[in-house]
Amino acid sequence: MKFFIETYGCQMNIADSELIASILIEAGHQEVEQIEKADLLIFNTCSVRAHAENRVLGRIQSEKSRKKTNPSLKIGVVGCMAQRIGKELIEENTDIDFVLGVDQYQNLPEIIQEIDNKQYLLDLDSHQIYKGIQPSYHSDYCAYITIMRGCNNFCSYCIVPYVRGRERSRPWQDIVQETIFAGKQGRKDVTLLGQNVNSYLHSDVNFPSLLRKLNEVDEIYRLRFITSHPKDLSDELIEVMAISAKVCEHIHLPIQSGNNKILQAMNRKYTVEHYLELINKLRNYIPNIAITTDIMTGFPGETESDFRQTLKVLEEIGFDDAFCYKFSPRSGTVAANLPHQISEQERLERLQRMIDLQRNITLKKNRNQIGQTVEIYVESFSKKSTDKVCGKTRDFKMAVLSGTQKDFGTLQKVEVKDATASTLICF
């Protein structure tokens, strides 16, 4: 079959889509780049927020007409939303042909063979790491490499441990080999993925040890990783980041709230004071490090005073960027049933205040780089012009510079001439 994968959610889902593509290609199916050419449409879904699920449901509804013009078209739903409500999805929606949870991707070829019979496979496998499957990378110049699956943290607002299962780490030897393979294929910028990479452990190799090994891989230029949990960010990891030439000067360290009462209710297992100590350590060891974060507003019980404290912490730390979002109740999590739920109107109003503050901080941070020389890994043409190319700096800022397609996959050192809140301008 000709298949098209539509991916929603985090980088882990992007990596899972590459895994799914590899499994299907190995079984003799063909991936297509245009949805119009597909006779198998797969939605790889996210369940972190209600909005993400509603987007997928809307897309499935919009594909009904395509089934009328192409009766052989089949639709499958995989990923976190499938894991969470897969049985309901396939029972209530006649246009869905199959549903697969996050630990069942290896069964896709068999499911497709029996596709005329509605099916779902949703069992969580606490040992599944898809060993021996080489992903079919969708980017020509960058690679996401999953180093572990699942999560043990059970933050009170988060559905991930329930839909992805408990933590299990891939063998470090497999990760090294996949990194070498990616580099040989021209993907020189590698991002390691895990719900909490800091807790990676296989045999006697922890995450700092893994970084040391990957730093010696000649085939790549850069190493990144997401996501780090503050409670597990060790001095050893900070020291390894500081001395490893290929590990980029950037860390994504979700703070989630700037108020200790809310952090405790979130089950985050650290305080604002501990988080600030980590920030100071990172900046002392790596003075030019860029720090980005996730931060939420509208968590149950958050008062206006609590929220203002979060804004104060945002200003004090001065994140290079932040993913700001409002609390979204997820059925099955502790926070969904907590008292003192915040109204949608109040959540939205606080969210906008947070976004406005962070946008100004990010703009100031970017403008501080005007006049500096930065190293850019060129990945593509600029969105606005084929006379310009773009890529990321080592500190994870998008930059636009003069260049041509021959510059793709190369490192370019240029001076920052101007900056917006989203882009460094280097021409």
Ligand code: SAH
Given for the second form:
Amino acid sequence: MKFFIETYGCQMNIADSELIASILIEAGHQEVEQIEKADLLIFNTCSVRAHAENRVLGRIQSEKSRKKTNPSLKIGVVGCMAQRIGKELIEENTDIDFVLGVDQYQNLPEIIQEIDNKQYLLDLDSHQIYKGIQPSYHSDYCAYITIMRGCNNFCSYCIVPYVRGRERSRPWQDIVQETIFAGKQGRKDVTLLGQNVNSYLHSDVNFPSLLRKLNEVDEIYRLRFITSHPKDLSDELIEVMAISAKVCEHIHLPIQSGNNKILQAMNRKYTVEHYLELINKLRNYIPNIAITTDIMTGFPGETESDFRQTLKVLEEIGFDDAFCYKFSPRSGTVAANLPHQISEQERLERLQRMIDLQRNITLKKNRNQIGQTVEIYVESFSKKSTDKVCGKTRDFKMAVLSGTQKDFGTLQKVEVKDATASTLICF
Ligand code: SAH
Ligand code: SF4
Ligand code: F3S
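With the form predicted on its own in hand, show me what the form predicted in complex with the ligand looks like.
So here's everything in the complex, that chain up top.
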């Protein structure tokens, strides 16, 4: 079949789509880049907020009308939303042909052989690490490499542990091998993925040791990782980051709230004070490190004064960037049933204030780099013109510079001439 995958959610899902593509290609199917050319549409879905689910449900709704003009078109739904509500989805939607959970992708070839029967496979498998499957990477120049799957943390707002199952780490030897392979193919910029990479552990190799091993891989230029949980960020990791030349000066460290009462209700297991200490350590060991975060407004029980405290902490820390969300109650999580839920309007109003504040901080941080020389790993043409190219700096800023396709996959050192809240302009 000719398949097209539409991916929602986090980098984990992007990496899973690359696994799915590889499994299907291996079985003789062909990936197409235009949805119109496909006879199999796969939606790889996210459940993290209601909005993420509603968006993809809308998309499925609008794509299924294609079945009228192309009766052989098949639609599959996979990923976190499939895991959460897949059975209802397939029972209620005559146009969905199959539903697969996050640990069931190896069954895709058989499902497709019998595609005329509606099928669903949703069991979680706490041992599934897709061993031996080399993902079909989307980018020619960068690679996401999954180092662990699942999550054991049960932050009280979060659906991920329910839909992704228990935490398990891939063997470090497989990760090293995949990194070498990616580098040999010209993917010199590698991002390691896990819901909480700091708790990676495989036969005595913890996350700092894994980074040390990967730092030795000659075939790659750069290493990053997402996501770090503040409760598990060790001194050892900070030291390894500081001395490993390939590990970029950037960490994504979700704070979620700047108020201890809320952090406790979120089951995050750290305090604001501990978080601030980590920031100090990171900045002491790794000067110019960029720190980005995730943060939420309107968690149950958050008062206006709790919220203001969070804004103050945002100002005090000065994140390079923050992904701001409004709390979305997820059925089955502890937070969805807490008393003192905050109204939608209030959550939204706080979110807007938070985004406005952070945008100014990000702009200031970016403008501070004007006049400095930065190293950019060129990945693609800039959206606006074909004589400009773009890529990330070591500290994870998007930068635009003059260049041609020949520069793709290379490191370029240029001076920052101007900056917006989203981009460093280097021409
Ligand atoms: N494992 C990662 C990412 C989890 S999902 C981590 O621990 O950071 C990415 C972000 O989505 C979270 O950091 C959180 O800020 C946000 N998020 C998760 N559940 C949410 C919910 N129910 N409502 C709003 N935002 C949520
Ligand atoms: Fe969700 Fe917390 Fe696990 Fe991240 S660490 S995936 S926020 S439960
Ligand atoms: Fe990622 Fe969304 Fe699943 S954030 S882990 S795709 S619920």
